[in-house]
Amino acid sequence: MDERQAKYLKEVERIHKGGPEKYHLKLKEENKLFVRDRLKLLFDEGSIVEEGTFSNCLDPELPEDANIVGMARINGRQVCFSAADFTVKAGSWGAKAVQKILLLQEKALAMKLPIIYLIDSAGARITDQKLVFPGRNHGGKVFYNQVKLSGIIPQITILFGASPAGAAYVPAFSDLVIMVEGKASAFLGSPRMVEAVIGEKVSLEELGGARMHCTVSGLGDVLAKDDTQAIELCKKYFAYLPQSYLEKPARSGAEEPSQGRPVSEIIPHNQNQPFDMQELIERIVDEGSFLEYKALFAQELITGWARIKGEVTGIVANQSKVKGGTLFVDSSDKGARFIWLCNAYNIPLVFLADIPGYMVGSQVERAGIIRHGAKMISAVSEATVPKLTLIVRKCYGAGLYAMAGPAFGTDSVLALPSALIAVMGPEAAVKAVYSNKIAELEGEARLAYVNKKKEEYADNINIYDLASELIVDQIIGFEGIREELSYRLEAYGGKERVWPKKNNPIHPV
């Protein structure tokens, strides 16, 4: 062999081995992976395409300073990434590891190709600071970049370790967040500088944790169980993403719905009687194809894609088992995220209606239900894709506009025989309005009194007067609703996409 092709292959060879050995058996004994496993895992074979592998080659103890970018395939679709090495600096950030992100990131650009971040990092090198944090090309361009790129192409971020400080910025960034639990964590001060600066003890899993971001603050979208699984389902939710705003997602095959009850079984007669939305959700998309976004986070609102005959669609839907399907603060956040996802990214939006309203009291009021309700009002009036609502059973107060009602651009609302649609329902709006007169009777008198004007109120907000006034554009059956949403999504999907020109909009906080 040549000799200057040996120097190359052994020199390919040390720096694709990345850091000590030592720090390749602590990745084993916590049943994580070494990178360049992830890697191919994660991408076809053979398709990797690696860019500044010979980074900082000339320090043995930094190959490739920590961090592998390029571009690869996913089953045939090409993608940029990046990738922490954890074994080389804890997979710390140092100047050409930033450099060499911040040029993957022009190239996702310029070619409209997603990017994958898979983060296993220490953050930003301290010993570096002056060449990683402060400047015009360091560390705080990697976000202006995000945001930059937000809606442009789509950005998932792999949590198969730390993110802190700053770095913790990526995934929050980022379309979709998969942690990996009880390894992944993402925090801005850690547990030792929490109790220097505050005097707060706190676990990293308390303080930072997959499982605490994926069910209390939302920072994670997805929780799972090791690394093998986190790549797996990067793959499944990536399959429902198209390249770039300037595409649709793939279509695929249909599949039937998975077998089980009729739907006029899985709907209570009680409009107070809570059912599970997730198995009417599963009665009208494709089986095995629904995957759910932040499903640990705020349960009462159920997001997600699915395909309805082989269709991706995005569902938004009340989850009348968790809080009644009640809008809280995290719930309207999570539903505005998932629609501007959505809509950024040309999937049409199926709203299942079954709300009473926003929730109300002081505690929510301080909390600013009012502003975040606001947010996924604001969310669903700018979306532009094709969207339909189905009001499956109550559907009150400011409920109607989270939920795509007839003045929010919606292409088709459509109820069931169940539906109802008004201010408030029968018992509340019964005593706000006859409070007084409910107050002078007493025993039999009063019970058959309010009896009363709640069959009035209901016989007021009959689905069928609704319809005829043209509030509601079709009542349709209950086995009738695969059919009838999968029929108007195709209808829909050449309309013209229409929303004012401007800067941007001011939405609430």
The other form holds:
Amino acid sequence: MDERQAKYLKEVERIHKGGPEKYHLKLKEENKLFVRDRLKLLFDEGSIVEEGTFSNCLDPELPEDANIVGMARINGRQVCFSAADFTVKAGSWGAKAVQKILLLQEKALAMKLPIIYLIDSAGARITDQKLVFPGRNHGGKVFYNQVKLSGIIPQITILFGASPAGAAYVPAFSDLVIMVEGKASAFLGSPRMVEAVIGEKVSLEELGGARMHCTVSGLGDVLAKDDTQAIELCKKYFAYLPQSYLEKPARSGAEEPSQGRPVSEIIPHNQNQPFDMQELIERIVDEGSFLEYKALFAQELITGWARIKGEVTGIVANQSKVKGGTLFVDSSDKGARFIWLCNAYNIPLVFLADIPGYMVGSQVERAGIIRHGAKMISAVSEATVPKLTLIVRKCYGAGLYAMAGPAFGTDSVLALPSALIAVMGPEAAVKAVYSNKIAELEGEARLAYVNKKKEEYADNINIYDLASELIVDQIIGFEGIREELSYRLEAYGGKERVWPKKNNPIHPV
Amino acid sequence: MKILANMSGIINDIRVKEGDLVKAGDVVAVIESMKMLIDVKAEAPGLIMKVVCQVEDFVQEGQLLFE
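Right, the form predicted alone is done, so what does the form predicted in complex with the partner chain look like?
Next comes the full complex, and the chain you just saw is listed first.
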């Protein structure tokens, strides 16, 4: 072989090995994969094209400066990627690593390609701080670019390990964050730092572990059990997103929904009795196609993507099984973010409403339920994708607004025969309106009076009454829901999307 | 081990008494809130040592109900 070629190949081989053997062993011990094995699993065979392989090649300790970037294909679709190599200085960001990420982000913007960030990093390399932290083209620019790219191309982060301090913002600015349980973590201050500066003793898992973020903080969207599952999930979710805001997600062949008991049996007659909304969703969508977004977080609201006759659709549904399906601060956040995500990437929305309203009381008022609730209503208002609402059961108060009621540019508001729409439920309304009269009466007479008024009230908010006034567009039967929705999604697919141009809305966050 | 209120509201029903054994997932109380009936479930198996709520009490989310 030509000696120059031989030298080149030797150099490539050395770099591709990553860091010292002991760190490879450490990965194995922890049941984690080497970065190049992750790339092999994630991308189509032979599709990986790298850039900057020789960054820092003159320093034997810093192959690739601990971060591989390039382009590759996932099921035939071109994407950009940036992947930390934990075996080199614990995947920390050095000057060249940051430079490579910035170049990659510029390419992604120019080519309108999604970015996958594979993170397993100790954060900024403190020894390099002057070259990675403060300047125009340093770490901050990575986040600046992420914000600039937000809504233009999908950005997905898989957290295989730590994402500390500054690096913790990469998931925050991503559209979808997959975290490996027991391995991934994100935090601004490490347990050691937290103890030093505020005196709190806390474990890494409690402070910023994957499960905490997927159930409590809401930073994580999907919890995976190991590296391999995280990569599989990434591919599954990616199939539901388009290449950029200029495209729609690819359609697939239609599948029948799963078999089960009829919808009229799923939905209880008693409005106060919870039921499992997941069961209703399964009757509507193609079998096995429903992928939840933030499944473990604020579970009173279900958000996720499914296919309805092959078409990717965003579903926002109240889960009465959890907290009665009432909207709280976190569930409003979850709903708002999901709606923005769908609207950005041309994914039509279906709302399944069964909501007693926004939560009331001193606890939630102090937590800002008004402004957080308003945030979800903002997102609903701004969504110009085809937007359908199905009133499943009760829909009280501002719950009607959050679930895309008739006033919110909703293309069709449909109602099941079990639907009810009102400012408040019969009980609360009667107590509010007739409180003086009720106070005058006693015993049997009071009960009889309250029941009579409740019946009158129920008649007044009867769904046929609302349909007769054209407040809802259509009442549909329990058994034709899927067809009614799919027909309308198809019909509204070509609608003109109009929203006033402006610098930016002022969101009630 | 403590069982806390999962939502603010009025205690509508208490399904266990002191000395009862419960399994994970057992409904130990029902809270009425937002006109919905919300089940309070035991997260883990155990023995009810103390009941610190009564029917018709108002409880805040996170408030102690059983020990």
